[in-house]
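Given as structure tokens, the chain that follows is alone and in the form predicted alone.
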Amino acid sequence: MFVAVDENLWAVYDAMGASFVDHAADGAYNAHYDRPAVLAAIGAVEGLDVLDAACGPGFYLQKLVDAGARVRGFDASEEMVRLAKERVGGEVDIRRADLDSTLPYDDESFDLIVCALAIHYSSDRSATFGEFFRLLRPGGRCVVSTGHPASDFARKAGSYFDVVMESDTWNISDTESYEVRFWREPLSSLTAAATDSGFVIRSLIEPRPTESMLERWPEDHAELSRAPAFLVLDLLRLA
């Protein structure tokens, strides 16, 4: 089954539903590449007010709760919100909202914002980073992961410096494929969207694959050891 979704960029997650959970729970790129890198960048969260922005089915929400954070989350997909609530129960406030809108939280409500593999669905990354800046307290951090611009360029060709809508086909099971659309932009554009919103870049991380990937996905491990597929931005609001 191949599904092409012609609505907003996150509508495909409603279509994927629980199949995405099965795909991401222990998949090479989600569970053994992105999540270890992002969680390492986040560090200790006990006692912090944390927002999981575009929380998906709640993998990060659960990790953050288990680590002692006071967590809230949102996602644009109604199905992902449902699945996230199912995962963490009633202990977390999870809402339906999207990265292209004013977010339903007060100014300076959070110590940390996590946005994993989602900023590329925002049609205006500068506005989204501006919202994240608004929601953070002075001294707060924003940890964002996304596709590496160089990797996306190598796969898609064209001009590296273009800001363009791209699409990938995700084969999330033996019988299910989905067209997933996202924004591709150069690294200078992405980082400017963050710094022009007021953030300081604490670090830019190009993850290496975990050893847990090696035995089960040796080809992916070899490729990610040669060149990164994702990057992580660790951003700071100074004042």
Ligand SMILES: C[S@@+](CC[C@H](N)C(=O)[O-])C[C@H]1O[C@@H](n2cnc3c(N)ncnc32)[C@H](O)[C@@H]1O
Contents of the next structure:
Amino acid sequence: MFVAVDENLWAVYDAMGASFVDHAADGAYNAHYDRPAVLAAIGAVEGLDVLDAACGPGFYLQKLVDAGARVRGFDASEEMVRLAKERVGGEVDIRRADLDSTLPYDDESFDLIVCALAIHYSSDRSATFGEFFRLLRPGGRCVVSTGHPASDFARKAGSYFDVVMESDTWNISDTESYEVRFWREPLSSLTAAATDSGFVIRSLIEPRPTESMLERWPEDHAELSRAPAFLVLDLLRLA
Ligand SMILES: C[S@@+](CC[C@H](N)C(=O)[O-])C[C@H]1O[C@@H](n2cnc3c(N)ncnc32)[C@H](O)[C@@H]1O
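I've shown you the form predicted alone. Could you give me the structure of the form predicted together with the ligand?
So here's everything in the complex, that chain up top.
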């Protein structure tokens, strides 16, 4: 089954539903590459007010709740919101909201915003970073992971400096493939979207594959040891 989705970029996640959970729960790139890198960048969260932006089915929400944070989350996909609620139960405020719109939270509500593997679905990254800046208290941090622009460029045609919508086919099971569209842009454009919104870059992390990948996915481990697929931005709202 091949599913092409022509509406909003997040609509494919409604279509993937529980299949995305199976794909991401213990998959090489989500569970053994992105999450270890992002969680290491985040550090201790006990007692912090944390927003999980584009929370998907709630893998980060669960980790953050377990680590003692006061967590809220949102996603544009109704199905991801439902799956996230199923994962963490009724205690956590999880809403349907869109990275492309004003987010339904008050100014300076959070100490930390986590946005894993989703900023590339926002059609206006500057506006999204602007919203994240508004929602953070002074001194608050925003940790964002996304596709590495160099790796996305290497897989695609055109100029590295293009800001273009790209499309990948995800074969997430033996029987299901989905067309997943996303924005590709140069690194300078992504970082400018953050810094023009007022953020200072604390660090830019190019993750290395974890040892846990070596035995189960040796080819992915070798490839990710050669070139990064994702990057992590650790951003600070100073004042
Ligand atoms: C690759 S998943 C990542 C989910 C989660 N952050 C994680 O790492 O497990 C991307 C998520 O972004 C959500 N998404 C895509 N576009 C969005 C938008 N415009 N606003 C809010 N969420 C969006 C999708 O529905 C999906 O749940």
